[in-house]
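Coming up is one lone chain in structure tokens, specifically the form predicted alone.
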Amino acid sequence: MQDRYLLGVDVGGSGIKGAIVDTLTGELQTERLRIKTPKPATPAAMAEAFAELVKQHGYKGVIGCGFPAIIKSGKALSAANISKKWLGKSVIETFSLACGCPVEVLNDADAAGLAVMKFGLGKDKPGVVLLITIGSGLGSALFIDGKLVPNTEFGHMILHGEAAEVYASNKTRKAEDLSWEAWGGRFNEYLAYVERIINPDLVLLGGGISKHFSKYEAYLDVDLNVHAAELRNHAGTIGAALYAKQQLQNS
């Protein structure tokens, strides 16, 4: 059962969160610990924080990690909310060397999506399912008949002349002190754009702001099936552990 209880780490623009996950049930087996993401979020600083989180768990073994970038062959190919020094750098190598454990890495929104499709409202849902994670940016995870289409970046579609996440992320809501009505209107514009581009059968909203869904639901009038993702802010941690398990089974 060495692949059942695995450490999942969700690296975000504001925090690095992790817990040991029962990958059969999706339940957290430990308290989810959090360390602030260093500013600036350089590879060296983030590796140190990542290693500290692993140390706090007293964990040895394979670690799953959701990371806020396009990830291909373990390398970061984008850096929207982290240091540009990550561009082209191996996240797998950087974090593995820092913590002394093998690390498996995927895009952070994709990690959350894996959890939602396994244990949440996306389970057994056919067609096109889109998870949008709302935090420092807008992450996206796209599934077609349950299969992940990795590294989508629907938060970077251009809206009002800039990346959509600059206009409608939770970070922007806080920075501009927007009311739920004002921010809900912005996010509704974003969803209308998503509707035109891919017209998904189901849209699930994740991230910490999903627990406030009732405060802005009334301001969403798009013709889409939109729900809060019930795993909320734990999804990235759970999905990262699931990904590590998949990689173990495929090795």
The other form holds:
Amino acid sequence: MQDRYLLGVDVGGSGIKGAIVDTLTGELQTERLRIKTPKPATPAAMAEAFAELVKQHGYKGVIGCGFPAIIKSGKALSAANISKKWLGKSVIETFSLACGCPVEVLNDADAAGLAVMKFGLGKDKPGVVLLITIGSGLGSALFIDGKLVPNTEFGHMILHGEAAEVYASNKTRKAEDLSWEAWGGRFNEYLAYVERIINPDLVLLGGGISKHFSKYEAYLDVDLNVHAAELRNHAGTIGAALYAKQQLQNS
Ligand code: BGC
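Having seen the form predicted alone, could you give me the form predicted together with beta-D-glucopyranose?
Following is the full complex, with the preceding chain placed first.
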């Protein structure tokens, strides 16, 4: 079972995080290492950081990578929190050339969703399940009877004239120094919008801020079943490795 333990890397707007993951159990086999996402987050600078992270793990093999953009055929088709130089560029080629290992890539929120659906609160949950990752942006991963509908980008629905993530991300909470009540109110508006548009059966919240759920839960009054996703900030790393495993099995 040589492909049981795979390196998963979660590329985010503020950090690039990686760990070797046991894809059968979802456990991290190594400490999760983190490198700051370079600013500006150009392909060249991010490739160097990605390769450094792989080197720190002393890893050779297939790498799964969650990346904060719409991903089709390994290419980035959007660039909200990264350099516009990524638009149309192959993430697979850029990262695999830099680190010398094959790389499989998918949207970062979709990666986190795969982990939450296999090892977290989404496990065996039928119907429409939506994971929202709250970080530099608002990511979304939509599942219908356990099957991923990729690249949903619900963080880009327009709220108050701009992308919802500009109004209600964790980056905005910090940048505007919002209290939990003020930010919770904004996030509640976003959830109310999600409720009107797709009304999922279950909403799971991921990203670093999910560990603070108790601080803003009281300000959410939507008629949705909302919970903090258990795997919290590790979900993206675990899901990236799971995706690489799936790709290996399909090849
Ligand atoms: C991007 C998404 C990403 C999310 C979370 C958004 O700005 O458009 O692709 O999933 O941030 O990183």
